[in-house]
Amino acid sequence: MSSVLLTNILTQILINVICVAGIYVLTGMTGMFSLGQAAFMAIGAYVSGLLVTKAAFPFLPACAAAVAVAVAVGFVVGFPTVRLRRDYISLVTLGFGEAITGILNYFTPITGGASGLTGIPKKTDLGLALVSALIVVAAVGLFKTSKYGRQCIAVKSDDLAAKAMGVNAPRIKMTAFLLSVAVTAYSGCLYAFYTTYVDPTLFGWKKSAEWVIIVFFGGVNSLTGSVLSTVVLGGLPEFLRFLGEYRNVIYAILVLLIINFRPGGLLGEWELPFGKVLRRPDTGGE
């Protein structure tokens, strides 16, 4: 395998790690299922790409603006949605994702329609993807161990019991939803400026479902497992490319084996001690 191909695979895996970290906040910590999360990746990719190619924005401000736009859209979508039952959340986000795809196809003069958005300069490289993935995973790990993270897990375990203990469940769900949107949109920015081309077919509901499968494969209660499964499931098809179409069969069999014989996922609830590693030692005893 050439170094160029290996670099390409690693960069794509790291961008996927960022996406899956966002899905972990939503599904792993609050129990909400979104089949439209790829639409926020599309918003990040298209808004940042258009700002740079059409409005001559610098790369980083364009990414910041794209994430802000995605969070604003996420607020409009999430405000009524997080109050619904989990299965209805899936349906609403599925519809939202398909609507975004339709909008991207309809406004051809701006987005390029089905032909896609071209001419995006290459700004993302392996180093930027690696640093971004480390920062995002660390931030999500700290969020999980924070007060808000523990409230998210309480809401996921028993919504009514959490409310009885004074937890504002809609606000906690909304916080997790918007954090997930911001992370996913940023991954879209990195993706657009790595591939230099995006089109609506890249951000359909199948992409969102694939991320949910990755989270369950690694362990829905484990951020470490989600990251590990992204590396395994992201790299496996590439390293088995010599098997042709059989690599997809092996991929599917592996997923089915884990789901059937290890329902808790690859790592179950095991987690790296993000809080102990990333926080300063508490020197003030009580």
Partner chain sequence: MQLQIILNGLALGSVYALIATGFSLIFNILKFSNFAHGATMAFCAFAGYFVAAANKMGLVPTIAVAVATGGLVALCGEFVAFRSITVRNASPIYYFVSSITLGTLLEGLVTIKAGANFYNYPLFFKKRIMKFHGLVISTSDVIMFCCSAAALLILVWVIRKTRLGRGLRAVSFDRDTAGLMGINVIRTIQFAFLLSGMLAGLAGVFLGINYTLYPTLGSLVVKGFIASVIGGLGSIAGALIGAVLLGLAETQLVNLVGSTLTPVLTFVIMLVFLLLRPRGIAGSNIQEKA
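Could the form predicted in complex with the partner chain be shown next, to go alongside the form predicted on its own?
The following holds one chain only.
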């Protein structure tokens, strides 16, 4: 395997690690499912890409603006839903993904429509992806041990009990959702400036679903597990290219086996004991 290809795969995996860290906050910690998370990635990618190519913004301010836009949109989407049963957030975000695809296709003169946005300069390299992934994972790790993180886990385990303990459940759900949106949008920026080309089909609900599956594969409440399974499940298909179309089927069967026979995921609740991260065996999961 040539070193260029290896660098390529590694960078893609690191960008995925960032997305999955975002999903981990939402799904692993708070128990919400977003099936439109990839659409927030699309917002990050398109807004930053457009700002740089059409408005001559420098790279980093463009990223910051893109993340801000995504968070604002996330607020509009999340506001009516976080007070409702958890099914609503997945259904609404699913519809949201469709809507984003519609918008991207509609404003063809600006976004390039179905043929995609081209000519984004290449700014992301392995180093930037690595640093970003480390920072994001560390931030999520810190969030998990913070007061908010513990409230998230309480909401996930039992909404009503958490409320009875004085946790403002809708608010904590919103915090988790927006944090996740910000992280995902940032990964979208990195992605756009790595591949230099994006089109609406890259951000369908299948991609969001894949991230949820990865989090569960790694362990219901383990950030370490999520990151590990991103590396394994993200790297594996690259080495199994020869299987072609059968990849997805094998992948799905693997996950079904895990859910049936090891419902906690690969690592369950286990967490790498970095920093002050404490083990909390009695939270979440089953």
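In this text, all values refer to a predicted model and were calculated from it rather than measured experimentally. Positions refer to the first chain, counted from 1. Just so we're on the same page, rigid core means the largest C-alpha set that superposes within 1.5 Å between forms.
Q: Taking the rigid core as the reference frame, tell me whether A56 has a CA displacement of 2 angstroms or more between the two forms.
A: No, the C-alpha position differs by under 2 Å between the two forms.
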